[in-house]
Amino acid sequence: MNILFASSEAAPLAKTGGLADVCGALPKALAQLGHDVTLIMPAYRSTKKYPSEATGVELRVWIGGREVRGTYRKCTVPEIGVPIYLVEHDSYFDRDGLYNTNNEDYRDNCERFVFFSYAVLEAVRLLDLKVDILHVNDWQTGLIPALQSIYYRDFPGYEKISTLFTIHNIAYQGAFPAAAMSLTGLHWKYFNWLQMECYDHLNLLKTGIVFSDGITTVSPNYVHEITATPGGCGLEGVLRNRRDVLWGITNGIDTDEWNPESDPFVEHHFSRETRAEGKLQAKLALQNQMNLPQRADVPVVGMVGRLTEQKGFDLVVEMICQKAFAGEDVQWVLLGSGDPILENRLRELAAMHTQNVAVSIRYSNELAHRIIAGSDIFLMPSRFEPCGLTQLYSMRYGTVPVVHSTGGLVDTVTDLTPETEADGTATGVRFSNADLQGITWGVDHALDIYRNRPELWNQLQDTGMSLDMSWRQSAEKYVELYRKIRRNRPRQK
């Protein structure tokens, strides 16, 4: 099949979160299955450090009653492994951030991604792309299924294109004042509660849900959550209405990048067979780097992520406060940035408890690898988590995850119960309540096993490291779904 993959970000070209990881890895996995895949994304400032060449092709679209011009550049990045087209328009995309600066959204975000949506569809004709499946992702591309269904489908070369819309996080919906409807170029008759309007706003995520031929999200359990209140964030009714074409496919990980046997950021490589010595060396190196006492006997709990309440960092701060003041013999290593209040609270904790708490307020891929490799326990107490990737990374490195039972964390971490202990399928510890009591129970349960039941601990590590977490399985499910939606007659609007 010929697949055009459209995303507002893709690692390593541009990244703010898990969306980029998925959109940088899935196209590669699809290509490895023998399909022709092309990726298209905006030419952000961060993309300019990668080699690219001008196509000489100019696009012209009308946005809000004025002509806007752009161009396409072609780029190849080994990590992605498929042809990439970058939509170039410097006044829209050559900025400090992808969507915001200093935590303030760009005021023209709707206009920027309306332009990108037209650029994706215009690329089919201007670049002579053969497309069977147009796979679009999140609200930034939500207008594309509507444009394809309402306007482009009658054009030669577009009539057989099927659209698949993937929701990576329903909390981000691309909602804009009603007046923004004029930017889309579509008739105002589509601005109604059944299609593009939601609570008197233009909602681009809802638009993608309504007009696409198929919808996916990033884990089966997340499907159940977003089709009910409050998980659907106001769109649960729209999703239930389209439940017959809504599927959950769990994300994979890039097993080339996240491989303890060859990780360039980890000095002492290890496998399942050499895990004990390898993780010990990784732990000692992490303690040294983070200025913690180098002790083999102390359990190290790691955490990497955005410093937000959604990720549960407020609960983590409260729990560490209690444990540190009680003198509990645990080391905590945390990496991330985000909420300034949480950043300051973590800095204060680290300053007060230098023997037990180490914090790095930044984003560092290198340090993330070292924390995941060198920790004994990886903590992920997200209040909601569509899929999550770091729990998969941790299991691959023999670091036992402790997670809140939500979203994709339920699908990917097999909870330790008497049954899963007996049959050897458990990979971690899950706790039910996203509160201080819940997270404390989860961490204490894991610490008890680490300290007192070494055989069970080794079993958890071994089972996690044995899992196939590659993108291949997920890619095969996407291919099956592509074929399914192509067999269905395109819906007429």
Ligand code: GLC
Second form
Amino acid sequence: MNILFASSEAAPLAKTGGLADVCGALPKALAQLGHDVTLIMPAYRSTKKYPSEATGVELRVWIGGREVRGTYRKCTVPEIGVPIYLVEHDSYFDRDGLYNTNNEDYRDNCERFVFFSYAVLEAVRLLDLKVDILHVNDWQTGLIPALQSIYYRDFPGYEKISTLFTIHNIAYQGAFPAAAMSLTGLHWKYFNWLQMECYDHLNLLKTGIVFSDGITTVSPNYVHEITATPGGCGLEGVLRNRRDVLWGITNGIDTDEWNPESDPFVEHHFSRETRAEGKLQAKLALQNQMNLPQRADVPVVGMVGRLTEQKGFDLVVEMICQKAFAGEDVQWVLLGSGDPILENRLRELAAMHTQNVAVSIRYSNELAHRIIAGSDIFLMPSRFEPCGLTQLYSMRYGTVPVVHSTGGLVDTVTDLTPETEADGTATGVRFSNADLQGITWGVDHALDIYRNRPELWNQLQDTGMSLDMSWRQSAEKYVELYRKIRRNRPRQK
Ligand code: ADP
Ligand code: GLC
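Output block for the form predicted together with the ligand, input the form predicted alone:
And the full complex, kicking off with our chain again.
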């Protein structure tokens, strides 16, 4: 099959979160199954440090009555392993951030991604791409299925293209004031509550849901959550209408990048067999780097993530305050950036408890690897989590996840219960409520096992490390769906 994969980010070229990890790894996994995959994304500033060549192909799009020109560059990077087209338009994309700077969204985000959406569809004819499946991701590409279904489908070369829309996070919907509808180039008749409008706004996520031939999200449990209130964030009805073409496929991980046996950011590599020594070395190195006392006997709890309401860092701050004041012997290592208020709270926390709390407010892939390798416990008290990748990375490194029972965390972390302890399938601890009591219970439970039941702890680590989290299985499921949506008749306009 010929697959064109469109995304607003892909690691390592440009990344703000897990979307980039998925869009960097899934195309490669699909190609390894024998499919012809091309990736297309914007030419952000961060992509410019990778070698690329001009195609010389110019693109012209009408946006809001104005002609906007751009071009395509072509590049390949070994980590992604499929041909990549970068849509170049410097005044849109050559900026400090992908969607915002200093935590403030760019005011022309709608226009930027309308342009990108047209650029993806125009690429088919301008670059002469053969496409059976156009797989698009999140609100930034939500207009593409509508453009294909309403407009492009009648042109030669587009008739047979089916669209699959993957929702990575329903909390980000690409909602813009109604006037933005005129940027899309589509007739105002589509601005109605059944199609592109939502609470008087143009909603690009809803647009993708309504017009695509198939929809996926990144874990089966998240399908249940988003088709109900409040998990659907207002789009539950729209999703229920399309329930027959909505599926959940759990993300895999890039097992080359996240591999304790070869991780370039970890000095002492380790496997399941050499885990005890390897993790001890990784822990001592992490303590050293973060200026914490280098001690083998103290449990280290790590957390890495975007500082947003979603991830629950505020709960962690509250819990650490309580535990630190009670003199509990635990070290905490936190890495994140985002909300300036949370950033300050974390800095203050670290300043108050220098012997126990280390905080790094930045984006650092290297430190993320070192925290995931060197911690004993990895904390994920997310209020919601469509899939989550860091708990998967942690398990691969023998770091036991303590997670809120939500979204993909339920599908990927097997909770420790008497049954799962007995049959050896447990991989972590899940707690039911994303509040101070819930998280404290989860962490205390894990610490108790760490301190008092080393054999069980070993079992949790070992089971986590033995899981197959590679993309292969999930990529096969995507291929199955591609086939299914191709067999379906094209949808009515
Ligand atoms: P989300 O996509 O909601 O942010 P995921 O768990 O799916 O959550 O993916 C997050 C990805 O972003 C992981 O690869 C994680 O390591 C990375 N990440 C998040 N914050 C940081 C940070 N401050 N520094 C380095 N990596 C980060
Ligand atoms: C989103 C979600 C996260 C998921 C990632 C990749 O950013 O918040 O849970 O793992 O997308 O699908």
